[in-house]
Each structure stands twice: as C-alpha cells, then as structure tokens.
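This document starts with one chain, in the form predicted alone, laid out as structure tokens.
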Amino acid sequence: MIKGIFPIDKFETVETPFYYYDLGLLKQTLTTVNLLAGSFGYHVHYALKANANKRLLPLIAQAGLGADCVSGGEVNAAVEAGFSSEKIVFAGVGKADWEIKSGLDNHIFSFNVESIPELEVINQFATEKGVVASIALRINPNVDAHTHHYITTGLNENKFGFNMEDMEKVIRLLPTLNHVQLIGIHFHIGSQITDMVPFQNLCVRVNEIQDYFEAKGVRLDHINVGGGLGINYEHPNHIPLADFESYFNVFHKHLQLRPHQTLHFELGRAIVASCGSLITKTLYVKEGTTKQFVIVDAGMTDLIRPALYQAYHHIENISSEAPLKQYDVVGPICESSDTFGTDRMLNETKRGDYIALRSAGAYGEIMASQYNLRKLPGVYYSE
C-alpha cells in the first residue's frame, strides 16, 4: 500500500466524493505507449468513451494520440481538446444523421461502418456536401475474447459491425456508392482482455480475411484492431502499467501486414485507468451480525462499474495504518447492488477516514450520474 500518493492534507478542504487524476502517471502511461508502438510505426487512436475529461484530453492530444470517438459528441470533444481530424476515427453502431453530418464536417480519418444501411447514408450525405467519406468496414472476426459478456464485442451474435457472409453483398455494393472510399477494415473484440490468445487469435483470424479482400482484388491501406487491453485492477500500486510491451509484440509477431498497410489501435482503458481513483469518506462503520459494512459518501452514481459489471476494484483506507479488518465497502444509494467490495481487508477504519477506490480513471467519472438527485463527484489533479 502507497499512500504517499494521495495529498490527505488537500483533501481535508474539498468535498468528498471526487475524483483525483495523477497527471503524472498519465504522462508516463503516454510516453510507454509512444516508444512501443513507434517502435513498429503503429498508430493509436485513444477511446474518448473511457474518459472525457478536458483536462486529460488535451494532454493526450498533445502526446500525439489520435481520438476513437463512439459519438458525435466525442468528435466534438475531440476536436476541441486539439486532436487532429486526421487521426480521428468513428465507430459507433447507432449513428445519427447529425453525427455523420458532423464528421463529414470535420474531415476525419475514417467512418468504421457497422452496417449497410449505414453505408448507403454515409454515402447519400457525403454526396450532399460534394465530399468523399473514408470509412473502414469493421467485421466481427468471431473471436471470443473470454471476458465479461457485457464487454464483448467481437462475436457473430453481437451488435456490433458485420458478419464474413455481408461481405459479398458489400463489395459489389461499394463501387456504386461514389462518395465513400473504402480504406481499411476494422475490428474490436471487447474489454478488460488481459491475456494475450485472444489478440493472437485475432491476428490468425484477420491474415483470413486479408487474405478474403485481396482475392477479391480489393486493397486495404489501413488495418484497425481496435484495443480491450486490460490493466491489472487487483495490484495498482505495484503494475500500475498495462501490458502494453506483450500487446503490440502480438501482433508484430502474428499479423502479417503488407508493405503499404499501416495498423491501427484504439486504446481507451489501458491509457487511462490507472491514473484515477475515487476519493470518498467513511460516513458510519456498521457492525452486521456476520458483516462489518464501511459505509461511504460515494455510491454507484460515482462508479457504476462494481454494480453493472460486478468489476473489481482495489480499496484502500489512505486515511490509517491501524491494523487490517475485513469489511464490506458500500454506498448510500437505495439499491442493493450499491456494493463496491465485499469481505475486503482495509486498515481498520472509522467516520471519517478517507477511502481510495483504485484504478478508476476509465469508465468512471464519465459514466457518473444524478440518481436519487445526487450531485455529481467534483475532480482534482495532482498538479
């Protein structure tokens, strides 16, 4: 346990709960990922959807990343905080008609399409405004990747992208839609993916299906594997960085680019969760009959993942260095599933004492809520 890291003395005067960002674990984060992947000349694309926040964005957008945007808002955001439209991709199932006006408008990189009809309207307002889309097509490789089923996306039974058997309608589709260019493909296999078989089997699976487009004399400059690189949520202070070194040496050993193509990865959690944590006060230490409940300011309108995803997250009381109890860590709000860890062993905790809940940076602040009319948590830097 590192409890340096966190000044208590500065909490003391804010209230509780917030959010709290080590901008300098952030930068180190971006410079790790900057000489991995230049080291093979990838590009990442960061994932706006883990973490908006407008002061990390800028400091991402700087580090030279491009934007992953799931949204029109995100591309908004994206071009706001300083990424360059030309690193700029978006993805998204559900697009709307103003979201593809808006990145038609900002001449971004590339459209990853999920379907035909969206095709035809990419094409049909890209027409309009006298412009050609690049849109990449992003397939379902049918690659389990052995996580949480609410965080997989990459299976044939799935919402997300096409199937291998679209693919014959699509490409005699394509060269009658004269306002789209196709420029890649495009893939994303789900979150939180920790072992590396599945982007191995990933990189097995795409090698078919390059290999499908070339024999159908079509060429694709560009390839994006999309991200789900996972962190190690259980020992923050000690691999605070992802994986990042085994990641990209995967698919350098097991994917076979042609010379003209480069690849693309779409990063979100891995970039930015380690950085943040959740800060919450012991409001009354509840003796059950079997159970000791630690209960705290924070609930799952701060950090919904424990409650929808039953996500694990490190918890520490910053506040003492009394002697290990075990405890149940919960919320205020009027919902069971308002739990953030059970049977977990914190210093011995009392009213007052302020609770770390580690690794929060994605898919945290951004996901906050007002139920039951609840403020939402403020946020402070470490600079």
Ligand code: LLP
The other form holds:
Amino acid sequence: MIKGIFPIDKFETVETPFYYYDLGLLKQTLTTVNLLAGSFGYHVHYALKANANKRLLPLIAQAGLGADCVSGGEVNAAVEAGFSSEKIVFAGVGKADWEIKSGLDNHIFSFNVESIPELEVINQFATEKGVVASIALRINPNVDAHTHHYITTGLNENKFGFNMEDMEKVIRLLPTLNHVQLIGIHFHIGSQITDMVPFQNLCVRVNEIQDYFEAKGVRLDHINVGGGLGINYEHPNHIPLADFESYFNVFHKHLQLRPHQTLHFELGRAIVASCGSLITKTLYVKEGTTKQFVIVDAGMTDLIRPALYQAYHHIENISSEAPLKQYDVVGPICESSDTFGTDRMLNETKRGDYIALRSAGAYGEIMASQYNLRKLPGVYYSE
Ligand code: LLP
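Next, report the structure of the form predicted in complex with the named molecule; the form predicted alone has already been given.
Below: every chain and molecule of the assembly, starting with the one above.
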C-alpha cells in the first residue's frame, strides 16, 4: 500500500520512529535550484546545519552546490561527502582554534569572519602555516526578517557579525594583517522567510554597504547574502518546492552587483526540508475530557522544532482512510512541550497506525538528542 508518497508496506520492517527521505524530491529540488540560480550565474552553498545525513550530502555535492559550514565537524563532513573545498564557506561567532586550522589546511573558499579578535587569530594561524586565508566580513544589515525571534539573526543586537560602526576600524586593521585577504562581505537575516520583502530590504542595504566600501576604495569580489528562504509547511503535498524563482529574481532585480562580482547564497531549509518526514507509530489513543490524544513513539528528542519554536509540521495518518477526527498529537517525553500538534484533523487513528510529520528534512534528524536516554531515530530512504 502507498499513501501519498509513502511505501507503507516497506515500513513494517523498520523500527519506528525514523526519518524517511524522498530522494526523488531532493533531486528535483536540486535540479530546480541549479536551473534558476544557474540562469543568473549565482553560487549556492548548501547549509549543512540543516541536515548532514550521509546519503543526502553526496547527492547535494554531486549536484555541484558548495557547502556552508558552521563547525570543523561540518567542514570535515562536507569534504568527506565530496564538496570541493574551493566551494566551502565557514561561518560562526566562536570558531575554535582547531576549526580555524582545519579550514586553513583544507584551503576553504572563505572564512566568514564575525569579530576583530577572530580576524587576528585567523591571521596568526595563517602566518604560522605560511598561507593566506580568504575572508569575508559578516555584517549585520539590520534588516528585520519578521520570523521567529530565535531564528532572526540580521538585527544589530544579535551576537552575530560586525555592525557597520565597526567597519572603519576593520578597514584600518586589514592592511596590517598580511595573511588574510578580504574577498567579500556576508549577510544572513534569518530563517523560514517566505515573504520576499525582507530579502528586497536586504538588497537595498547591501547596495548602500557596497557604496560605502567603494568610497573607501575597498574591492569586494564576492557578495554572500546567506540563506533563509522558507518553505510551505502547511501544504507539503501541493507545494513541495520553495519559491526559488521569486527568491533569485528579487536579488537579480534589486541587488546592484558590480560586473566583477559573484553572488553567493547559503540555503539549508529550502533544499532539504520537504524531502524528509518523521515516521512514527501510534502507541495509544487516549480519551481526555474534551480532547483525544494520539500518543506516538516519536518525541521532541526526534524532532524538536514544535517544542522549541512552536513550529508547525503537517501531520498525517498514513495508514488510515477512515473519516477525519480531531486530535492532539503528542510524544512520550516528560515535558508538556512534547506536543507535535494540537486540534489536528487526522483520519481516525488506532494503536499501530503510522503517523507522518511532514517537512522534517531540515533541522530534524540533525537536532535529535538522546534526552531521556532515548535511541536516536532511524533512517529509511525512498531508494
Ligand atoms: N547561513 C547562516 C549564516 C545561517 O545562520 C543559517 C541558518 C543559514 C545560512 C541557513 O538558513 P536556512 O536557509 O536554512 O534558513 N533550527 C532552526 C533554524 C536555525 C537557522 C540557523 N541559521 C529551525 O529549525 O527553524
């Protein structure tokens, strides 16, 4: 039996809960991204933080995307998966010594630098190794992404990046650091952004910042506008792809790229969210006084987004065709936030039914924990 995209018969042999990845959908997404970004000559780096699954990464690398990493572990995983090191960017406010050294040894494309002390440490290690580190300055554009405050990053009060007020000092410092070379500037305003206006605002800000650097006589070859393109969590079956077309068009239309410049993106969620679902089994259906609870064997340890960000994931009973009924879908963890959805309409559910939590390919498996000494979720692929 297949319901929607799911080969349920095959699930009998797999222990729940597990992540199910539709590799066909991932490939379709990558083809779309390549086509649209390629038409403008844009470079897309995949943000490994969204999902570093060992089957997914090589597919993304083979599609030709670069990698956006935020730790030495991610840089290593990217290199192992076949991403070319000239396409690896490495961001993070707190890069440890070994992480900087490993980035230098791998000759990565760029360190996205977030503070003056970091700049000095990179210069020191690069000097010791006799290499020149390529760096981009991460600048807070002070653009409001209008998304959940935990995933808004482009405002001045965030811990990330430089503010424009720091730039005078940085521009004076850079010529004294002989082992770092400034190649560009980097921005990121937040995540799960589906309205194109914040991206348009970012373009306007970047144009102003570009004018500033030009006036100072500083040449920038690369502009990196980060990631953040959101997906439609409500309708995964009807709208499985992010709106890449509008997204790239906004930058094409509003960003004044200089002829010698290349534009870079760091997309995570939009690449992998839709292709993943968390599959869990119904343990019990419990009658409350006013509510009915579907208690499943997955918990916030397997998918933390609803508990941490009040995130919405579409929920389906994939083994029932019975009439719809209203349920709260909850996990087994001893925390009230361990709830996947309230007042959801599911086909009438009984013990043993498979439940799919959709669009869980980004920030799902990678954020799983063993809290309560639970096992990490398994993985199963469409191919
Ligand atoms: N670049 C930088 C500098 C970032 O901080 C991020 C995400 C990305 C790129 C990729 O953003 P994306 O295209 O995936 O939106 N765990 C949260 C999301 C945290 C995002 C952190 N930064 C969630 O589950 O919603």
